[in-house]
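Given as structure tokens, the chain that follows is alone and in the form predicted alone.
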Amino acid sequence: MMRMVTQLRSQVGYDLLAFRRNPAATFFTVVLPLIFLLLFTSIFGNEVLEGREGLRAATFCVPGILALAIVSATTVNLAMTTVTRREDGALKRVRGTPLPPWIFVFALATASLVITAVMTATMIAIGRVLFDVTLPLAGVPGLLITVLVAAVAFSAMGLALSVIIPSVEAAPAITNAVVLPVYFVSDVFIVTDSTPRLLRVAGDVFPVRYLTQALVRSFDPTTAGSPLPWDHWGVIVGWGVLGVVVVARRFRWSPWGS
């Protein structure tokens, strides 16, 4: 058992070492999510919502952008470097290793939770300091389970994502074509009643959006009921199952097979 720990410290050690060193994934984990936080909420300005208690408009803002973040610090990172090391020979080099595959793969889903952690509390501290947007404590419960949840879920997608893509030129393209429409449909940059029925009920198949109301919930201290979430929860759960099916069957270790 203390083998196992040892193994696993050290493999998280090593991920979060190596996505630490790669400008491509800081960029699209950290500094995106970023940028756009301060983009959207300078064009549509934060002001005081009429009857919502005095809340700002940044507070819907910032639980869309986080959600950004933590598909970002998962499923895209994960995508995109699972495949770099599996067309580099580095994934079949582990199977050769005393290291066992469960440990490798439970070990890049908690490097992931690591940095969705720091983004979510960069997030909150960002959007209280610049955006006057706080975090009620009954909220909380809420929030700290969501991000686990998603964490775990979308990690299992981005490796399950990282099947399909044949090559590392192809996975930028591809991992960004998957998840920039579903942004879209899901209420990550602009919530409005006004979006077409086609673009609601695709929004509606797709995880994101659960994970994105999820996360207003927590922040809305004018939620009616509790803030805990459970049907949002489980659609992301269920992605993340189906994530996990494809991943224990089609997984390549090679870029030649498995």
Second form
Amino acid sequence: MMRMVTQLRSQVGYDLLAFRRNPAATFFTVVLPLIFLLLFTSIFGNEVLEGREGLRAATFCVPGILALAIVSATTVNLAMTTVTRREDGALKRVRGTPLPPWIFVFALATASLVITAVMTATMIAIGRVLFDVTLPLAGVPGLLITVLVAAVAFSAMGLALSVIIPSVEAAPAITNAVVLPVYFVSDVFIVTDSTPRLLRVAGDVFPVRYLTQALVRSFDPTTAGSPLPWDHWGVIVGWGVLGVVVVARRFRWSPWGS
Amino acid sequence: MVPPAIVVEDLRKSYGRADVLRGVDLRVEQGEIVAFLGPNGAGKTTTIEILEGFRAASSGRVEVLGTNPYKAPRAWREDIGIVLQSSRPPRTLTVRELLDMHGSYYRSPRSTADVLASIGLVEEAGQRIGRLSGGQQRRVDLELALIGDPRLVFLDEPTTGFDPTARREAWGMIAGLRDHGCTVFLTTHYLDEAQYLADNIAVISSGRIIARGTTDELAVQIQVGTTVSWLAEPEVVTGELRALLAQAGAEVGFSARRVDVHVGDQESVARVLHELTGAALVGGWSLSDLRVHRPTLEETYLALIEADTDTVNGVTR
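Take the protein just shown as the form predicted alone and give its structure as the form predicted together with the partner chain.
Okay, now the whole complex, with that chain kicking things off.
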């Protein structure tokens, strides 16, 4: 047992090290969400909203981009990393060692969780310092649970997504083709009350909007703390379970060609 | 008695309707280097992946270090080293980090310092893998399989794509494994590689072992025969000499100003030479540029594959 904990810890360390040294991964996961946050806040402005007790527009922008950052750190990051390692033969080689496979997969997800935590803290800090967006204390427990649940579920979805990606070259295209449209129907950039019905339905199906709304609820002082968004967590967990099932049944260790 | 490292009996593997392995038998003793030789698509990689525990057999008995690899516990892998056909070590870690990481997967790994010394990358230890030359990267890749100090090492086409110098280096490393008491099972389609490294060679074609033994045994086994030839005009072979040679089991042919005497049976070579030298002395002609040619492994191998393919085609037709 002790040995497994040690192995898990050291594997998470190597995964984070490899992530830090991978310029593409760090750009998409860390830099891009920050650019989006700055960009959208300057486009849509950050004035005090009428009749909302000094609440600023960015109060709704920060959680949206935070949702994007969480999906980037988990689904996007894991899908790309897993495909690259699989096609390089690294996964198959690990499979040939005494390391229990679940430790390897668990370590990947844990590393994503760490990156998610760092990104969440960064986004909240930037919101506070640059845009005067304060996370109400009452919203903190809900936010922590939302981030934790989402990080685990979206990690499982990322690993599941790697199953249908045939090559390193296809990884960015397929991953973005999946997540980008979902962002647009999930209140990440814009709130979709006036969008066509079909897009609203799409937003209802995919899990990202539930993440965005759960985060918004923690940031909005009128809803922070109560009630906790159980229904939103439920949908996210449901998608996570789907991811776990796909991973358990179909995860590929060998390069696609072999 | 030491139990064998690998025992395979009547191993079969089908994908849908395609029979990839059609009854393979193998036995590898401990400490042996065995080369598994065959053309592309013969079933080499399927076999080695079943032995490595990556694939399940459709039927047959497979035991590697006394265990069915597909159902083996993780601990079984402590004694197994695997070099994959095509794999690239992660480029962003340094050599030392990668070796440390792989060492952490085993209970009693070799020390990273030892490994660095043995692959001659002590000075490059702090460099990222991506900055190493292709040859150095492949050396790291080979060494990753050995970091757990395995008793049995699998190498799937270990030198494919190497330049001649890198191949020689890799051969040195593989041969060195035997000195450590390691058993080595390697697949290759390079004949010289099998010849240089292996104590025993098993040839696979169309999913069956068609020959097995040392280089010399293989040559005997398929009776490619020996050719005795010399420079001469056809007239020197009289009817009398032809009859004598036929009695010795030899057949006479002519090519490019040479007489070729094909001897099917190794045992008859001495008698054929005796008859020839006798006839030459009596007839007063010289056996100029006399050559006794035994088949190289390459010729043996090609003859084997050709013969097998003919049989298979004959059956299907």
